[in-house]
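In the form predicted alone, a lone chain appears below as structure tokens.
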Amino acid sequence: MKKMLPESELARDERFVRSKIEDRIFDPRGPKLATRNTGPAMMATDRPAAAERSRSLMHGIFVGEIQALEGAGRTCFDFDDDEAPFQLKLDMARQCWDESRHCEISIKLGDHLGTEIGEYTESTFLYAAACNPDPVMRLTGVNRALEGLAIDVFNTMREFGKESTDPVLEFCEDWMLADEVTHVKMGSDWLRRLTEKDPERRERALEFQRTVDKIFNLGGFRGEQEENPVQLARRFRELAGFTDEENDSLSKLAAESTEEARQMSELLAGNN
């Protein structure tokens, strides 16, 4: 089997439509069905766009789980034991099992919410982050940044399920949230272990994490303000190994992304 498989060679059937990450900053539906932009708003039942946004998020979760499964599997295979210890590969194998279960849950939740596979587009940025040739970069880019985002998304969807009195959505999101905390915690622990004697490598990895976090704020998609659809889940991030300083930094980064998106929207509106 080929090592370091590029994202262009991922196996997908005709239902899946690819989009670029920049296409999703202002419309998370991407170019396939992007007929209107509902604008950013916290997930709440009194929001007109809440139902559609929940379906879009659910589909995004589904394709993210596929790529998380693929990425963890590649980490098990791509590296020799001197690059990635056997115990790390064992943790990644455990994560593959979890992600497989999450894929099945997400498909059923999509059916529950009335969403078909391929109704929204797929960006393969998560898998691209999992292709980094340095296993430590993969741990920060995927397990800490993107799985950290999954903590925020699952907690937001769990709260939305509770508010909308949907016990199926609430229970499933709560179940997957517990797994994501474990995945992020594994990334946090292994980051410290693998860079214990190499602080420069640790800082490079954390800088890669910050880059991924900034991209996946998606112009205000995640943050702690009223207009952010996905709210930062500080308590669960603490359980996963994030410090208060890290959470504060991420919150500041998210606020900057929200302001940049607002300014860009005003600029675009002025040019139309």
Given for the second form:
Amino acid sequence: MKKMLPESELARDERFVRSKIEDRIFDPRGPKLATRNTGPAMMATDRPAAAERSRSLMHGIFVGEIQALEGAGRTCFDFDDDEAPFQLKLDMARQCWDESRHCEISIKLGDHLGTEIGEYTESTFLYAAACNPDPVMRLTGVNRALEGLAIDVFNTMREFGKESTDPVLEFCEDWMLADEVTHVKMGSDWLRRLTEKDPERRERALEFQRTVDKIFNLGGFRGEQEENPVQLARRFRELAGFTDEENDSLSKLAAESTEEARQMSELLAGNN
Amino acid sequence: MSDAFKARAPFAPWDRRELPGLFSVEDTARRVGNYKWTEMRLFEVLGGWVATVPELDVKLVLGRHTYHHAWHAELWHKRLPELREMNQERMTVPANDAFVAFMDSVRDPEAPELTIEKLVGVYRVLIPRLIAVYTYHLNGTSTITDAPTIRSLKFALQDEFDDWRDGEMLLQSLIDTPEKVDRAARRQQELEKLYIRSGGIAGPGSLGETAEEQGAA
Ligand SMILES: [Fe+2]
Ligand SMILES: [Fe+2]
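Beyond the form predicted alone, can we have the form predicted in complex with its partner chain?
Expanding to the full complex; the earlier chain stays at the top.
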């Protein structure tokens, strides 16, 4: 088997439908939908589309968990003993088990919320962060950016479960949140250890993380405003090793993405 | 004098552990190093395969098993310095080149249509042999002097049995035509032939049948 498996070769059964992230962003139906008043996008029970949004987000979580599992698995395989320390691979193997459980949990939660595998499309941009050939970059992109996003998503869903008095959702999201904090912590620890004597490499890795984070803000998907479906989980991010400074800068980046998305949607609406 | 001070036998009547064992400290370190190398190559490939199998149930089981074998590799990694092997990397080696060829072949399939070939290699060839080699070690080592190895072997064996059953059940559900029976059998034969050329996970004598012993028989 070759090292480095490209995104296009991820194996899926017949239920899955792949879509490109740019197709979703530039979907011509988007501006029309944006003019419909469905309320702010933040997950809350009094929003008109709350049920639909929670189902679609749950499906997104499910495919995200598959890709996180695949990414951690590939990190066990892609690097030789001299490229990635043994202990790092052990951490990645542990993460495989955790992500495998997260897939199981999110499949069952999908049933619970009333969606099914394949009801929504899958875009594989999360796995793309796990294709970096440098283990430090990969760990930073996956375990700090991607897993950091998972913290925000699970905390948002946990709060939604609490607010909608759904004890199953709240219970499961809380457990997954605990695992994701552990995964981000692994990323923070390995970044520090592997770049201890190489500040330049550390800066490159952090730059890669910022790029990935920017993609994950997904035109206003994450942030600290009412318009953001997924809210930044500062408290859990701190537990996982992010500094206040890092959280502030991510928040700023997210606000920029939200503003760009707003302008883009106004522009597109004006053209139609 | 109170009863608490009455002399008692240091070994209770039901404790039948004995001093003699088949393996010296050096033999044990060598075997443990071979086990660690094998478990490492195994957990790496299970992790790598996750992205290449379309069957969702198989994908999730492989994700879980990846960790089991990584944990075994870690148990052996920690045992090495206790066996006077302070340089763990020096001992983390395959038994011989033929065993490397066997493991390379186990790890070779990649295409999404090859799930049966992937699973046969691990669950019908490699894991049954890990169970055999670990059991031989467990039954042959000194039950007093080598108790720490015994404890790790028992933990690892418990996982190997459970994982073997998971993998075998997946295979039985995937092999549903006579053609697939042939495919699985061919793959198993191919790998078993490579395996015997290596003498086993710990080389010749993996199950105690050293060349001299075979000659004397
Ligand atoms: Fe996860
Ligand atoms: Fe995770």
